Amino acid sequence: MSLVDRIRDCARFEPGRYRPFIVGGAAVGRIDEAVAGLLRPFADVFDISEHSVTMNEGLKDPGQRTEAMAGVLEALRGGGHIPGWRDEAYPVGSAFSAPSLLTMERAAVPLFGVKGYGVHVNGFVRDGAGIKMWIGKRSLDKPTGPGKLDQIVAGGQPAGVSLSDNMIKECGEEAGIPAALAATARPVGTVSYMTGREEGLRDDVLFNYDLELPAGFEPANTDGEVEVFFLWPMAQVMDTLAKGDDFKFNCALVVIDFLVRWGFITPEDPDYIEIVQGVDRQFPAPKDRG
C-alpha cells in the first residue's frame, strides 16, 4: 500500500455504466441502470431512455422540480433505498456558481451522480521547526465512513449558505473552534474526484482550508459526529495514510494535498506526478450515451 493507492481509491469510475441526468436542458449528473430502474415508476417526473434520464420538461421552475423530486425521494426512502437521510437540502446546477435548478436531499445526491460540494479544514499546530496535524475519528454512528479518520473539521456545502459561513459554522459544531479563530482559516484550493461507492457515484469538489491553531488549543466535538481527536506528527499522518485505509477515502485526498503543498511529498517521490494530478482530477460533463 502507498499514498498513490489512496488516489486510486477515489478514481473507480466506469463511464459506460452511466447515462446523463438532465434537468432544464443541462446535464447535471450520471445515473446507472439500477437507479434508472428505481425511477421508472415515476413517469410523471422522469423521462427515461436508453441514453439519458431527463426530468419532466413540464416542470419549468426550481420550485416545481424540487417538490417533484422530494416526492420521489420520500418514496425511495420508504423503500429503503436512501440510507443516512440528513434533512439537508443540496443545490443542483450545471456548475457551482450557476443558478440552482432544484434542491434535493443530501443523502440522495450520489444516487443521481449529482456533483456535491463540501468544506474541509486542515487544523495544524506549529511544533518547533515542524508541525503537527489534528485528526478526527468519525463517530460509529456516521452514515458514511463510520470510525474512519477525518480532518479536524469537514462538512457538506448546503444550499443558501456561503462557503466561509459554512466553514465557520462547521468549525464550531465539530471542533468547538471559536468563530473569530475559525475566520483566520486560509482557503487553499480544491480537491475533486469521481468514484463509484456503495452509496452511489460520488462526484465531489471539496473546498479546502488550512487553519493554524494555538499550541494550547484542544478541539471539542459538540454535535456528536467525532468520537475523538488526535494531534499527530506529520510522519505519523503519512505513515497511517500509506499503510492502509484508516482515513475516509476523500479525507485522505485532502491530507495528501496538504502534504504536497507543504513539501512533505516532493518531486523525488516516484508517484509524484500521479499524486499531484490525482488530488484535483478534472472530469468532463456527462454526455448522452448515444
Contents of the next structure:
2 protein chains.
Amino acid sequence: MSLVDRIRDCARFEPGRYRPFIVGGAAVGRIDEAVAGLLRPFADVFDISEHSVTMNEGLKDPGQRTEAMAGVLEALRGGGHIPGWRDEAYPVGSAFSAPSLLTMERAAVPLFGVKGYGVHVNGFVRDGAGIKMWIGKRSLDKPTGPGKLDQIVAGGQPAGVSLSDNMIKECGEEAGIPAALAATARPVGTVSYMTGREEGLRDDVLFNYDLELPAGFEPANTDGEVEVFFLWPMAQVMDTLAKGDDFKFNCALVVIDFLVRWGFITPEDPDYIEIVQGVDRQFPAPKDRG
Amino acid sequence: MSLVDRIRDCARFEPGRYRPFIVGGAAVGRIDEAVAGLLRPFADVFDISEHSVTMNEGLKDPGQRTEAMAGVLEALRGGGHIPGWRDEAYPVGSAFSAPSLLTMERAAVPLFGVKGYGVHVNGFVRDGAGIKMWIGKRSLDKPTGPGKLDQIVAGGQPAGVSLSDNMIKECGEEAGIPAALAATARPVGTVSYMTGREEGLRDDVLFNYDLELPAGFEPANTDGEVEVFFLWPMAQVMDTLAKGDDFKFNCALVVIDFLVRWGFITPEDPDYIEIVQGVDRQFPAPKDRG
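Let's compare: the form predicted on its own is above, so bring in the form predicted in complex with another copy of the chain.
Next comes the full complex, this chain leading.
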C-alpha cells in the first residue's frame, strides 16, 4: 500500500524557489526565476525585484489588468511558453469569494502560481453491500494528464458561473448526466494541494461532490475529454491508486478523500493521519518570499 | 450564521508563548512560562532553558521517564496545579503510531502541550428524507466542559487499547450501545486543533466515526458522564452551533465536519473553505520556539 505516495505527489513545494506575485496590493501567486525571466521584457506591466513580481500599480482596475495580462500571455504563447492554451478565462483574487482583481487564461495560471479552483464529482453505484465507482480515462489530447485516470466528471471553475451550475454543466458535457440527476450530487468538502508540476506551480482547491448513480446508468462523454469510462469495485480503485500514478495527481486526492469519508481506509492504518490531513493540506499564503 | 466562530475557538494558538518540550531527542509538546516555573524546582527531571524544556537525558527508557514524571505530577497535584485528575495514563510519543516515550496522567497533558488523541462518534438516525443527531449534555461534574453539548459518545484514547476497541467500549459505557451495533460505526476521518484553554494548550487529533442508529434506539448513560441525551433535527444542531458556544469547543468541530461531509454546508457559503479546512487544521510541529 502506498496511498501516501499519492499524497506526497501533491505536496512537492519548494518555498525558496518562488517570490510573491502581487496584484493591487495582494499577494495572489508565486513566480519562479524562469517565469520572472520571461516577464522581464514587459516592464510596462510588471515590476520585478529580487523579492517580488508586482503588477504595475498604474493598472488600476480589473479591466486594465486583464487587458495588459492578455497582451503578455499572447506574446508568451507566440514564443511557445504556454502549452495547452484553452481560451478559458480564470478569475484571480485574494480569496475564492473575494472580488476578482483580473482574469487570465487558465493555461497560464500555474506559471504565476495563482490559486486555481475546480469541481470534481465522485460518481458511485451501490452494488449490494458494496460500492463501485465510475472512473474516466482522460483523452490522450488533454493538455494536462493525457491518458490518466480521473473522476467521472471534473472541471475547472471559470469566472462568472456558480459552483453548483458549473458542476451540473460539466456533468452534462463530460458524462451525459441529466441535470436533474446531477442536481442530487452532495457537496462533501474540499481537497487542496500545492505542488510543482511540468506546467508550473499548482496551488488549487477542488470542491468535491458525491453523486450516487442508478445501477443501470451508463456515462457518455460528449466533449471529447474522456476516452472511456470504467465501473470499478472500490478494491480495484484502491489497488490502482496504491500501486502507481495511473490516476492524475489531483484526481487521486479526490478518490482518497472519498475512501476516508466512506471508511475504506481505517484509523488502524499507521499512515491514517498523514493520509487524512494530506488530502486537504494547508499551505501558507504567498505573502513573503518563501 | 457563525460556524466560523466555532472554528476560530479551536485555533487560539500564540506560538511565541511556548518553548518546545523535548523527550528522548524528540519535540513532543509546548510549555509556557507559567508551567516552566512550576517545573523549575524539579531539576533532576527537567533541564529548563530559555529555548526549551528537556526531560533529563539520564532518564533513558519509558519506564524511568514515566516514574519521574509521575513523581513531579503528584507533587504538582498536591499544590493544586492539576485540576480534574483522572487516573488515566496517556502515551506520549513523537507521532500517534510511534513508540511511546513515556506515559503520563491525562489531566496534565495540556500543561505540557503534548498531543492528545480521542475517538468521537456522531450518532444519527434517518427520519424520512432527513437526519437527526443524538446529542449528549455533559455531566456538570466533568472536569472539562461541564454542562456543554457533546457527541453521543466521545472519549480520550488511552495507552494499550486499539482505536476501534476503545470506540466500542466507550459506546457501551457512555450510551449503552451494544458492541455489535457499535461495530457498524464507520471511520470517517479526523478533526485537529491547537488552542489555548483554561486547562492548558490543547493540541489534539480526534478520530471520528459515523454511527447510524435505529429509529427506536434510546441511548442510556452508564458511567455518569452524560446528564441527558437529545435527538435533534440537523437544522436545530446547526442553529445551536451557529448561535453560541453551547457545544464543547472540540465537539463543535466534530459536528461541523459531519455537516460538511453530509452536504448540510454548501460551497456557496462564502466561508466554506475556511470551515472545511478549519475542522482539520494543520499546525507546525513543536520543533522550535514559536
